[in-house]
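In the block that follows, a single chain appears as structure tokens, in the form predicted alone.
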Amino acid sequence: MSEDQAALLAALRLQLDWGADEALAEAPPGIAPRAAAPALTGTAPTTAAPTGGTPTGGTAATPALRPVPPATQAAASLAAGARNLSELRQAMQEFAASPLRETATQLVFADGVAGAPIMLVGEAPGADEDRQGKPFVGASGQLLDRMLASIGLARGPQVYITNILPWRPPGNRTPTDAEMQLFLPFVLRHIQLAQPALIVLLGGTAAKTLLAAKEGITRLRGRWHQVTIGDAQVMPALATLHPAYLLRSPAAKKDAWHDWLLLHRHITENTITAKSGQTDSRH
């Protein structure tokens, strides 16, 4: 068998686990994340939600009325000091609240092109991401790698991908809600700087973060919400499954292919597409 015809089968083994019923155009988007894709070009919106859905949820800003720890002051601090990307992950860099940079091999900053229309929010690297620095490097990096590929997409131009937490929890643990909030002002100026058009929220994580939700992504995948970004910029963020419970629980795949259609026809409808003239921004 041909490697070729050995990822073509591949491709169909991922359409039968999502349970797809129906057809996204007239041929397939490419076999792997690298295919090409329809061009994707626009920015961020401000106010207006996305069609396809009714935006619910919360703003991203910390809770009202609670005293902020000198912790999350510090790191808001950084964050809106920081100008642009680089400066940005070298305020995280040196941000030193946080014990988990002493137990991590190295901070995952992002991976992908800075002004992507889509960027996606994970929640904390693992043991591959922590050895390559990347984020979505490992088993469940390949699966989002191929969802992504499913609808045409591929990091790059089109996707920029980041976590909550740049460091590795030990043992990859869940991040603690204490750890989520200290992060979160670096998120937000991360989001802001990058300067995408819509968010994906990868997990429970990322959307209880994100949404400041109580609710659990089986409750709050598959529609639209509404992030507050700062200073009364609202963007547009879809939920969905995490790639790593998909593999865990392939049964789920069905549920996490109607997000990504839900994805697909929104970019679709609003002709999204990609930025020209941006820098590689890789880490």
Ligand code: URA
Second form
Amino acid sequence: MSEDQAALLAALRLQLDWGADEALAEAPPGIAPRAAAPALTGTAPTTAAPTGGTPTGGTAATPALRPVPPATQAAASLAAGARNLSELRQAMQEFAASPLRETATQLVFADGVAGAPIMLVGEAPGADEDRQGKPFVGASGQLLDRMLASIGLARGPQVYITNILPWRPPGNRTPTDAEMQLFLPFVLRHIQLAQPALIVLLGGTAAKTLLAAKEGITRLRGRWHQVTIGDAQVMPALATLHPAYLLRSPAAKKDAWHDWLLLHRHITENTITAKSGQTDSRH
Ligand code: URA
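Okay, that was the form predicted alone. Show me the form predicted in complex with uracil next.
Every component of the complex follows; first up is the chain already shown.
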């Protein structure tokens, strides 16, 4: 089966998952019939306001005027010292300030191709990811792949994926605020080194951490925000529902579909394309 056929089948399967049980038109609402997969062949990150909504929100990634705990300072200095993604991975591997490192099996760094124009940020590895060392390989990863395929995307040169936490929290518990803040410098440096054109925040943990937001994901999702990376670079970021939440609450898939269509429209209108000379981070 060709890649196009596989993507079409995945899109069809996802339609069933979304709850579609009857076809009234050739294409789902909001997407052009026979829309070609967005051509993904290379642009620099844009600081322009994305289409499909004015960027909003909080954007400073670093909490203002709060004392920074020493472990977070250590994380920030290690992250800043990493000159490339392999050094960053090494720095994260060696960073011993979090007890999560003791209970997890291995570091989960990223999947896809570094330099891909779309960077997804999830929450933390679960049991499958902890075993395999790659983000989103379990049930929520499978749904994520189908959602990506429904708008013509796949992890690889188009899509790069990481998490806020690189270590699995025991029992898959939700990360604490302290853990999110501790790993934030690594995530920001990761984005800075990977240089995507835009970020997709999967779920409340990613949205809250990278947008420094107080609101929950149901208020943040479905619109574009801005994330400030380093001193000055501002990157468009779309917040959406986490696939694990969609597995538990299938009725919310219609909201997620709206969000993925926003992403599709932004990619198409801005001709966001995959860059050449990327490094494949799959392992
Ligand atoms: N959920 C996440 O947020 N990340 C993963 O890698 C897997 C599940």
